[in-house]
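Starting off, we have a lone chain in the form predicted on its own, written out as structure tokens.
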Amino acid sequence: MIIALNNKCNLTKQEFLKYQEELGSLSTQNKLILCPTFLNIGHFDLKNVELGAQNVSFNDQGAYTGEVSAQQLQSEQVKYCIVGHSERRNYQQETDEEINQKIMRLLEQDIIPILCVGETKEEREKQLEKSIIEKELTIALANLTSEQKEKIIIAYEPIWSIGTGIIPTNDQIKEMFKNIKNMVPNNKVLYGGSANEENIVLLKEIKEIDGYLLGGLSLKPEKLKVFIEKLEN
């Protein structure tokens, strides 16, 4: 399994490198990715974890005052991206198609993109989630070779639980994931929202679900080691 660190924008020089400590402790059999912030990605010094990135610029190199390029982020050897964020289509209005062309540019580079989609608490009110993420999904990779999108790792968070404690039901889930492996079979497909140490007992029942990405766990790491015994036992 594959279980994505989302430090979203926390933790100075100082907690990275005592909290960096502390994840190097951790013992498992699945694929850990850590994404802290831009300033921390150069202090990432871990070997049982594999670093990853939360956003990067839909532009090459040049004028781009504040962005991050693709390419720079190959120089740090960053492996993984997250693109597409609730809270980036929220609070930065990214559209499915920017998002499209992030994908672009981490692919040209070898990095692989780990894909956010999800529907809000009004949009799953009115039984639209499954067209929501339909469209995500299309914008977000259209103009791709199928060996392309094969390397995309498909994130999904319903929006009206990150943050909040409350998980959608087992058969929601699961109606999700169908829907979206039908769609890119061949993908691996993560859960994200409110996933934590006392729920994943629930969580991993859900056969489908190939990872976790966690990010107001990903802070803590003695109840993250409690969340990887309990999905590992």
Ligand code: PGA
Given for the second form:
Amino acid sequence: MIIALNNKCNLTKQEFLKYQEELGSLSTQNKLILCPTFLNIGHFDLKNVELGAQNVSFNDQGAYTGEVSAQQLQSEQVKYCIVGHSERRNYQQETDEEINQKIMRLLEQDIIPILCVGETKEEREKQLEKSIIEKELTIALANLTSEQKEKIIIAYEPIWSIGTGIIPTNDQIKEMFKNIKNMVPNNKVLYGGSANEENIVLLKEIKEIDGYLLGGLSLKPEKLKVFIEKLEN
Ligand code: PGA
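Rather than the form predicted on its own that you just supplied, could I have the structure of the form predicted together with the ligand?
Now the complete complex, all chains and molecules, led by this one.
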């Protein structure tokens, strides 16, 4: 299983250094990936965890003020990078076409994209969730060879679950995973959205889940430890 930790825009340098000490004592048979802010990437120093980023420029290096390129991430030994998180789609108006370009830039640098897809509450109420995810996957994965496509980790994150404490029913998750795996049968698919040390008991019954993308819980090493223990036992 993959457990990816999305710190989002949290942790100052000092807080990150302390946090890292706590994460360093986590032991797990699963793969842990930490995605800190860009500024904390240079302070990353863990042996039991792999390094990820939360975003990348869709351009190569050049005159793009404020951007960070895939080459730069590569030079910091970043192995994974989240793309298409709903917060970026929403606040930065990121489009599926831009996300496709970001995936290209990452693959050129041998960085594995973690592609987030998910529907809003309104879209689910209108029963559009399946078509939304199909559209997001189709455009984001356009023009990739099947070998490139298979490298990508997909994270299904219903937007109405992110940071809300509400998770879909197991049947809703299973149905969506079935749809996603029909489209990309050879890809790892994670669940993200309010996964925590309590609901993991329920979530782990879903055999289709290949791992988790954790936001809020990533900032609480003690609870994360309980999450991992419950997942593994
Ligand atoms: P959450 O965030 O676990 O706090 O809901 C997940 C995510 O946004 O990746």
